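Take a look at this single chain, the form predicted on its own, given in structure tokens.
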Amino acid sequence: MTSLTRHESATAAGADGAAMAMRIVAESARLLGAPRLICVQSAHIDGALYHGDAGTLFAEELVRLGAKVAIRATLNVGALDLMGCSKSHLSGARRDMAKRLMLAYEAMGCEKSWTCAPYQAGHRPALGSDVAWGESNAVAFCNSVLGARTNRYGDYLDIACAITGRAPDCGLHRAENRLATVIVDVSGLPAALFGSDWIWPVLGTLYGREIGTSIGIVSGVTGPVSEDKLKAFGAAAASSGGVGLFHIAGVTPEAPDVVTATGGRLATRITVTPAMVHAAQAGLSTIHGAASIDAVAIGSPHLSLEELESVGSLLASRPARVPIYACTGRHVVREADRTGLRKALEKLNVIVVADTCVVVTPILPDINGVLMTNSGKFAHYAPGNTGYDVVYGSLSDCIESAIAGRPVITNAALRP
């Protein structure tokens, strides 16, 4: 039984949008076995991506009832590029409903961020704070890298939490549920490996498949790890498993060491071997030995400004033979426009995609093609969502392949 405060009960008894949202949160808490609701400081909303008319009608009903977010709420990707950088093939009623959905969330006071990487667009909740975030990679990054506390809030509980400023007190909001029960030991891998970009989606994929929904800690990582690498790891782990929180010893804030992250308790140990990494890397490609590729897609999660700048550096003024779809947030696009970077990239056959990405809405040509990517998340979802076969490689591999029009794999792939 979930206990509500007098204020929460009074709100739920009303007839407006806040009442509707409070009833959703309270019933979710009951189903989850949460004893009470807790205050949350911010939200990241995944429900504005069009999956069907019901989602649009739900959001518009909240607007009709006067619902407004009570806390900071950023928006995950939608189905349309509202900045006009790229074109979606959505048309007719589906396009209209997708736009109506996006506008409804804006009408409720959500920030027009339209990115799956809000943490790189200034939305960075404090260590230990409770929030209600949706979108799997954003949840993993928020919990793991920032050390804020959120469950994996789905559509449409996320907007209900944002309207009420409340969430069920359960799961990863509770300190005892954040302790690692599995140690993933990577100390047997070459130390130089951790400095490369291609390894982190591979390790994330391997980690997610081994961990599932458990809480784990990676031990044995050497050297500094950038936010972009942690972003890639978490996105792949959340796609291949049900990971909402990961720890990396000496890297993430709740894991200065293994003992702290596990609370001193006994934990299952998984020792990662080169053979396991090789198998995970090979598994990210659905086709091997392809003679050509039809497109390159990068930016899942959305590219940071530094990653977009790296695309320009790697191209080195050489035009790509096949299009490079570079998905990023409008905060990055604005800076790229200011510096002239976007215009320079577009001359080299780079299609900047803002507000959305090529795996969640039809932007790619409708063919049974071959897509190359450096994203573990794209590699996981692209075959089913787009119909394209996938070739996985590093960012530099992707750029060289786009220039050549065929797979060019030059990274130091780990052999068993």
Second form
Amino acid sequence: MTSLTRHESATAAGADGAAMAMRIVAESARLLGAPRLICVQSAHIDGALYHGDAGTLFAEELVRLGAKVAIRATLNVGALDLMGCSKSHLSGARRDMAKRLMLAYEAMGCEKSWTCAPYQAGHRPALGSDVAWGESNAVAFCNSVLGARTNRYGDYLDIACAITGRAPDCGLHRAENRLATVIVDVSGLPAALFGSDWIWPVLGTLYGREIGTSIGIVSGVTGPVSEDKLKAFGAAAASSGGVGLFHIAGVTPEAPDVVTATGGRLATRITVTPAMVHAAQAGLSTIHGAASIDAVAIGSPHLSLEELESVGSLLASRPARVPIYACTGRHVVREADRTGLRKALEKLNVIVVADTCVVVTPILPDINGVLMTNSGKFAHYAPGNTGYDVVYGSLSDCIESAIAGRPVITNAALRP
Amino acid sequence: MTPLKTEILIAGPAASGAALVLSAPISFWGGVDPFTGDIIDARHPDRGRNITGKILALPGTIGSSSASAVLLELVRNGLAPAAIILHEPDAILLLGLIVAHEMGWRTPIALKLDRELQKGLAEQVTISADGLIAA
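Structure of the form predicted in complex with the partner chain (previous: the form predicted on its own):
Next comes the full complex, and the chain you just saw is listed first.
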């Protein structure tokens, strides 16, 4: 039974958009077994990606009823590149409905951020604050790296929370549900591995597959870990296992050490061996020994400015033989336009994709080709969503492969 | 058989029809085609069956945060099941019905029934609006 405050009940009894949103939040709370609603400080909204006309009609109904977001609300990707950097093949009525959907969310007062990495576009809620975020990688980053508290708010509930400023009080909003029950011990891996970029999506995939939706803590990581690496780890873990919160001992804010992150309670231990890493890494590719590749796709989650800059320095003025699709947010595009980076990259056969990405909307040529990526999330979703086979490799190998037009795997640990 | 009393998760009209008791958990996102009602998950044992108009019993659901979107599309396209029976409430999936109801679209009733009891459902099932299941 969910009890609402007088104010919440009064809102729900109305006839406007806020009333509809409050009823949606309250009904969800009832199904989730939440005793009450809590106030949330911000939202990140995944609902503006087109799946079908019903989603557009719902958003437009909210607009018609005067709904506005009550808290800061950033938007995840849509199905179209509104910046015009790249072209989606979505056409006709579906394109119109996808556009209408994006405009409806903008009309409700959501920020036109259009990125799956809002945490690198200035949306960084405080440690311990309650928020309502959608998009699995953003949820994982928000909970784990920022230490703000959110469940996975999917389509429709995300915008309802943003309009009401409320969310069901359950799950990861509660401190007791954030403690780790599984220790994933990586101390048996060579320490140098943690400094390379390619290991993090591999570890994330392995981690997600091993622990599913449980809360775990990775122990045995040495050296500093950049935000881009944590971003890659979380995205891979969320797509392979539905991970909404992870801890890394000595790295993430709720895990200064294992005892703190587990609350001192007994936890199951999984010991990661080099063989497990090799298997997970090999599993990210769906094709081995391909003679050529048709494209490279990077940027899931969206590239940071630093990552886009490193594409430039790795290319070192050499043109790519096959296109490199570099997915990022407009917060990065603006900066890259200011410095001339985008133009320079485009001359070398880099296609910057803004506001969206190549696995959620048809941007890649419609062939059953071979795609190389450094993203665990792209590796997971590209075969099903695009029909492309996937070769997984580090960023520098992706760039060298794009120049050569065939897979170039230089890292010994990456060879099968 | 004596009518089974179930818990109503989402209220809806009485329903009757052929029971489709799935033999494995399903993810609606990527598992059910919103434009046909067909089960399309290549790895699902009931692949190729159609859920439209059925008394659909689910032994489990696999959470994708877009499951609600698929169910909402099914309702709008007139392809929803006549009733949905769940082993345990899946708030994300049922959000599709909550939103459909808010949109004024006709939504099926959703009930909670243990997956072991689901296996005993007859081929044709009648469900009353107060959640009683009769063969």
